[in-house]
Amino acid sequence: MVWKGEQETFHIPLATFESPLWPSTARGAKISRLTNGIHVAVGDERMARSILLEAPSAMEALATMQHILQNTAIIRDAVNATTRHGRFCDVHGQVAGHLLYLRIEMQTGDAAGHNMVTAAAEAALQAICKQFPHLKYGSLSANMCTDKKNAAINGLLGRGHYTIAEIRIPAEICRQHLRTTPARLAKLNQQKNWVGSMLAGSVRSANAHVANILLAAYLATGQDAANIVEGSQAFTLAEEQEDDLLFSLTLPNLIVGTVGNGKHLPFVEENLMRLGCRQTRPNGENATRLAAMIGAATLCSELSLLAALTNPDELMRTHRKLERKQP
């Protein structure tokens, strides 16, 4: 994996019952020992949580909501009093009727954030109703968030890590180690993850099995598994550029901490060690190095499903072989 402009390799950990995942990821490993590596950035980091209010009318929701958005500091200050890990970044709202919907986001440093987000956002629920009395508690958590369930909005406005991992692979090791070819590769990609998400209505998402990895990492890493719904929500492109192939895997909402709840069990703790993700860093770049991770380890499984997808019988011969120990 290159990082920031360093280069290194690394064992991830993955829990699964699947047991056809680790020579798969490993066979995209080598592809990247092979070729001058995963390059993976970052791009944003934040936590949201939404809240819902209550007004008399629908005009005094909308009239109050304007007011809310033109004079944020109500908000960033009872968020930035609720921890020193995370700070205030931003805050989105929509009306329906009377009913007043807050979208509030942070940065929450090494922690996935979710109670950090949670507190902050129920300090500025009640902010809001000290200052705005025509105002009626409605719900800490209003669903607009959106957490653990598919919509739109997280990744538009950003939810956990946006996280891009690329690689380019030259036309003799796709024949040589993956027994295909970039032509062959990114058809499939367009036909399989892009048309074929496309016909089944998926919501921006266009990837081979990227919960599958997620999963694994995040069990074997004391994450919230449950937000492989969103985390799963990537996009993966492939193109043929002079004879090489050209394979990237965008996860605009991969949400992944290293200190907070799970983290503290033993086997936890021995895996983050060896990913080097308890080193003393400034808050946020141990979960963002978690990430990035992550985000490598993923592309590797999906670039080696998508190579045996290209030849016909390569799948489920090797699930034969591996699963059920048929010859």
The other form holds:
4 protein chains.
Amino acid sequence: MVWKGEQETFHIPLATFESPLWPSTARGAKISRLTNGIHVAVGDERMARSILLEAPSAMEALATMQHILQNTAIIRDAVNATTRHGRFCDVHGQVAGHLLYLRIEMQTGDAAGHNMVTAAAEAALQAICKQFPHLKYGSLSANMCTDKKNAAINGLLGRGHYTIAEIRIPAEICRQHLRTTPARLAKLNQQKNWVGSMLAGSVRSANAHVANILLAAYLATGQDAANIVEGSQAFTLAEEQEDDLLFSLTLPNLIVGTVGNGKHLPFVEENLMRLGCRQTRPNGENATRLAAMIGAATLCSELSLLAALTNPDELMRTHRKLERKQP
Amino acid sequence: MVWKGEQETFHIPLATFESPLWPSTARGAKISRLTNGIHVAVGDERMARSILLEAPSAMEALATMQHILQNTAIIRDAVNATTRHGRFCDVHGQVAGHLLYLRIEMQTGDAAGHNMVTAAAEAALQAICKQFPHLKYGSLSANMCTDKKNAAINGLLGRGHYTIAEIRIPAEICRQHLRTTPARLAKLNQQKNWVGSMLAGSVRSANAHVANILLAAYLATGQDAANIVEGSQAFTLAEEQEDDLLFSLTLPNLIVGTVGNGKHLPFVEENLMRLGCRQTRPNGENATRLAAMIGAATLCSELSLLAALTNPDELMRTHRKLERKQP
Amino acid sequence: MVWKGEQETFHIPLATFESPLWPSTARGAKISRLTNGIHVAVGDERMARSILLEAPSAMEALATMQHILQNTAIIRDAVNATTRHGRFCDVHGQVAGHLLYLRIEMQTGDAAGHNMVTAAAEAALQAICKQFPHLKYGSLSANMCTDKKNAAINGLLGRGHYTIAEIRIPAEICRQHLRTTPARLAKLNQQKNWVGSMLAGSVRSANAHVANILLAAYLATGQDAANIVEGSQAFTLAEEQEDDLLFSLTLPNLIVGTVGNGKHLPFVEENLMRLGCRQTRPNGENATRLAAMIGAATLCSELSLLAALTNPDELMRTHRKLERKQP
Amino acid sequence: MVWKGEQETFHIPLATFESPLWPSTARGAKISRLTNGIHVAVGDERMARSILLEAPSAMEALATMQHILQNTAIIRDAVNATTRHGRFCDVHGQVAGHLLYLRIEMQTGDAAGHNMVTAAAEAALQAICKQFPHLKYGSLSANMCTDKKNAAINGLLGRGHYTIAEIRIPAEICRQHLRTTPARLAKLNQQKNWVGSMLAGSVRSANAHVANILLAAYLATGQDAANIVEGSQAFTLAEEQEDDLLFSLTLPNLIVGTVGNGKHLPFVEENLMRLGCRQTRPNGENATRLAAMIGAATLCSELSLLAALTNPDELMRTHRKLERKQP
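What about the form predicted in complex with a further copy of the same chain, after the form predicted on its own?
What follows is the whole complex; the chain from before opens it.
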């Protein structure tokens, strides 16, 4: 699904000790108001939990996996019986020797879905063990989920909301409001976020400081903020196109919910309310809306920081100015 | 330096929405009191910032890097002039084509050191550009730092406190208090944390849920919690040795501070005070103490979760029991 | 498909300068004759090529990808029209900003399929550009294939023959013929292949020297040996089970062919003939047979090296002995 | 050391079944003759082997590592006593729990050095076990070497010849001889080699087909061709600068030798002779020369392929034309 909100302006709450994040995000937001705005697309939503089963042999592990992947009803039915709020969506498998890993995926509506998918995985595990008595329980959670650890699998198979935020900025606005040019920003992005990350041995991660804004937005909206680990695996693109800068941020693993643990705290309720994420909508649309908003806010701050870094002395000078202003 | 605290007992504050983390950590802590306790070693402390310079050619980029790595005084002096609280400790380099990346590393005492190292990197960058006029400014931060993104470089070259927590648990205590055996826990750890993570395409990460406890401890002690991204790249080992379980958690990138942003909030001050991390000690020892304590607490919860996962139905049953108790 | 050959014994040709590989593989092969043999399962076969398209915006890139993934006929038909020997099997997509990557996958019968899939990808690219005029050609090959570079994607989505070889070895045979025990070998495998590889920052790779045997077998059977890069991403498991060692090698990306470039050289023809891989069989079964055989041979050498490494001085002593024997 | 050969022209032998590699490399070579040529810098040379030791506890593993890293004489002396052709150069360490990994690095002159470093590692291991009786032998090779498996560590700490080849090409020559422009080639390189590889979950690898040329050159010059696994972890940069294309290939792990296994075969001797790599020079300079030459040849083919891919139908059309010409 591509999320297409009406055009609107909103204020995102950011809870952080790193106070320069506020003016940085605000600068990006200002650019969005001076242009055609930030367009956000949310392309997929799922939560995953992987289970582990032990077979007597590799041959049996592989044969059973193939059987299950061709007959997913056993997992689907077990999963769907555990909840009214989510539903089974897919299962992927891997076999290493006699070990069988199954990654169970479901749509979890407005909930981030950690507990929902664990309960569903437990039911699936029991159903499998019952139907295939040659398999033994291995683990209810087997790190191919992958929860709160970096991994390539999440971006490739999906976990959370696949969110892309994009803005087109005329060169003149780059110059006036970001003190840079499309060409300089594109070059810095390539050399820092792509070459630098690759040299560092990063896996599926090419951005400047996505984790900062995710953390601040997660804390302000009652999310399980440990999911910034996956969330930080995001991609910043900056391309000069004719006289514009096309700038985007792709967040393949943005995990958010508007119901569940932490959402009943008064400040969380208030923040979600203000963001319009507590309205009566089809199940899942409040969470999708929140993902889109956090995606847009993260783009703002990413843009502002990268623009600042194109100038040799801007970043620290601004930091110092901000610190002097503080009490 | 190996940190050797006196033997002591402490209460770690954990700020989290995921309430099962409290009894889980407490169960691990109980095991530590029933045995010889958790031993923690902190082996290295540094904060890093990478800068980027552009040379006219690959030949010149490489020659300049080699010159700088053999004559580090230029960086050392620039770095040390920016602060009284930290000091230059090392510099590493990489050249890709005509691009020169320098990773500047310093010891930052009781501060986590993000701002300190950025200011130092700016000074080093200016000194280099002045001495090598053929080099052009590229970026003050170039993703080989690597800050709040996953990367292999941090664990290999150092970032934060290299912290190892370890406990030896007799089989009898495993059985009575963790409802498992050393052999079963060792096997689950291998199949879940190592094989599962490798299959998922994780880079330098093999643990169950380190990010959860790091986040909770970071929030309670005023840390920049976005550093759980690096912090989550940790290694859990479980080995059966004769009749014991040798269980350890290695956290190569545990970034903590006891001074700096966020540390003056009343609840943070109180928590740091209670942990004994606000005492008059040589610069750096309060932070090292905090790293050791967080390392020990994280081991407790990691141990408890893995033990629970060795039993097919324990995890969800316990979760449900805890949830029913809540208002 | 699980490959179930009749039980048979074969000689694998290995072309290598590293002569200790011969006795090492032979030692493993001897173990296989003393036990119930090596069982090999081949679970999936596909070749992949990724194409790149540029959309005017992220929104359009995502919407087009979703349309194509739900209507794969356009790609299927284009692919299937290019060849009688292969057939379309699946397509996966990724969007980063306005860039659309499509990974086209096909079964290629007895051919490794590099050229077949490139021709098919070209046809698919043209069909897509024609049907979606807002998309522009990006690249006919876009590194998500991933050909001859390491990547997590190949093992997760499939490339080449997914091959698992396994053997069960009684402890007594371990002691007599491998000078080790199941427990010692399992421990070394864990500490070297899993912990060591993870510390090194390896992605989806945990084995000792799979690349060596793959290269030798590839050169002897006329393969494109540059595919050892993906092939080397393999997993060695060793587990003590009661009084046995269960030892397996999982090769998710074993790329082989029995027809195509290089297969008409006389020595290749002879080697393939001897291996029974030039017989009249349904298209694809000769290649599957070859994959199984190479998988078994690689397990032999992996087993022998790991056993040798459990003893402090065995490896170099054996090397020296072998070298003295040479002219 | 930066290698500065006299300006010279040479013919590189390439042994491959993929015959389009010859005209592809030749096209790149032609460009080099029309411009100021390819400049190659070789910046570091070392071979590494990692050993594993088991300590009674994490505390002791860490303390011993720190002692050894501060007193490297024990390793240096043991290493240097094993050979007259190489010498100790550095040691790096990692501790995970009670496991101590030491990566021993040495310069190996004109030999690739696999056997030399294994013999040296064995001697170091024995010396360490003797001096630190609380440590037990773990493994003579522990995957942090990292030999013939992908890993981030090799590029960060060094393995093989760190080789960078670079060429500056005027736009006019791009147009006439590569049928492309600097801007188009730079864009394709970014989108394919960097974004595509990152999406695929590649670790420290961003190039099109380096493994192909490495394999062909390795086979023709008697190398252990399994080292293309590390060698393939290479970086292609393409940047438009004013009216030129600055194009480079960085190969951090190019492992080559001009003496040792395989070098006495007549065709190898002849090829090395023709390349001028069998002359009387200080130990190591023949191998460095060979690394530089292979680096230059690999750049040629990388350039040609990328240029072809900028045009929608060039690659397959050329392939088909070449195939028709073949018997």
